[in-house]
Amino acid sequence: MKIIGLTGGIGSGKSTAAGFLKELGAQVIDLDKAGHEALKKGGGAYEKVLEVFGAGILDVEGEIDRARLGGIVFKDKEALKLLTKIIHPVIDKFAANKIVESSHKGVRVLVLEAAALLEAAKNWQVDEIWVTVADRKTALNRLKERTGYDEEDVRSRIRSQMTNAERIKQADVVIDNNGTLEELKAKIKVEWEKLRGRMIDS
């Protein structure tokens, strides 16, 4: 089984790329969603996050409001590092279980989709790093079309992440996504065929 770590900055089209890989036959695990689940009551990280960041991050039902939490950590790199330290052991356990499960099922290509894969130094979990990149203007334009994002929120999230140049240095495959959906799909298909070739050769 080949394990691909798929990452990229906000607005780079990482999740869209993951969808195209799934269409081609990959098993895709969204570790960002696993992180969201970890923040819920009983999710493994709830109590510690509440202890560290305080009751101000809770909604009326007592669940962690990710928008409020994000408003804190995406403007403070030390706070983001602290959150990462709390939540990633939970995500790592989830990922390890999924890897074992996929292997037993005979999955040939497993994609671990994670926004902070490189920031959290999780290279060891995967065989290859695939990075989607888009320039800042393109990312901002895409995110303005989404609900729930204002421009300052988006800019603070971009500033909290690695730069494209830093990601590219660690990437095995770089997918430029400044174009259309059709262009992205074509690029993913090309890289998929290359991956299949590498798997045959190995």
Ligand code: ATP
Second form
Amino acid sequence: MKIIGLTGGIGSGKSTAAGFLKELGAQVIDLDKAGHEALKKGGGAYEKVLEVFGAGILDVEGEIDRARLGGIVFKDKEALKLLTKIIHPVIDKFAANKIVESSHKGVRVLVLEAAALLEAAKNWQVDEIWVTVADRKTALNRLKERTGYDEEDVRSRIRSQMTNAERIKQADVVIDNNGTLEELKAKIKVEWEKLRGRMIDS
Ligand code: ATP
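Okay, that one was the form predicted on its own. Can I see the form predicted in complex with this ligand too?
First the chain shown before, then all remaining chains and molecules of the complex.
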């Protein structure tokens, strides 16, 4: 089984690329979603996050309000580090279980999709790193079309993340997503075929 770590900046097209990979036969695990689950009551990170960040991050139901938490951590590098330190072990465990499960099921290509993959790839033991890249302006324009868009939130997230150049440095495969959706789909198909070639060779 080949494990691909798929990452990229906010709005760069990670999920869209993951969707195309799924159509081609990959098993896709969304680790950002796993991180969100970890924050829910009983999710593994809830108690610790509450302890560190205080009851001010809770909504009326007593669940962690991710927008409030984001408002704190995407403006403060140290706070983000602290949150990452709490959540990553939970995601690590989830990813490790999924890797074992997929391997037992005979999955050939497993895609782990995560915004902060490069900060954690060593723990998730991926075979290859794939990075989606879109110019900031293009990504922002696309995100504006999406529901729940909050400009200040997006800008502070961008500031807290690695730059495209830093991601590209670590990438095995770079997927330029400045074109149309059809172009992205075609690029993913090409990279998929190349991957199949590498799998036969190894
Ligand atoms: P996030 O960082 O929020 O997780 P992401 O990197 O997963 O985002 P997507 O959600 O895949 O990015 O894409 C962001 C938005 O841009 C989506 O609404 C998606 O449909 C749209 N999009 C992605 N690629 C293209 C493209 N090539 N052409 C037009 N729209 C696109």
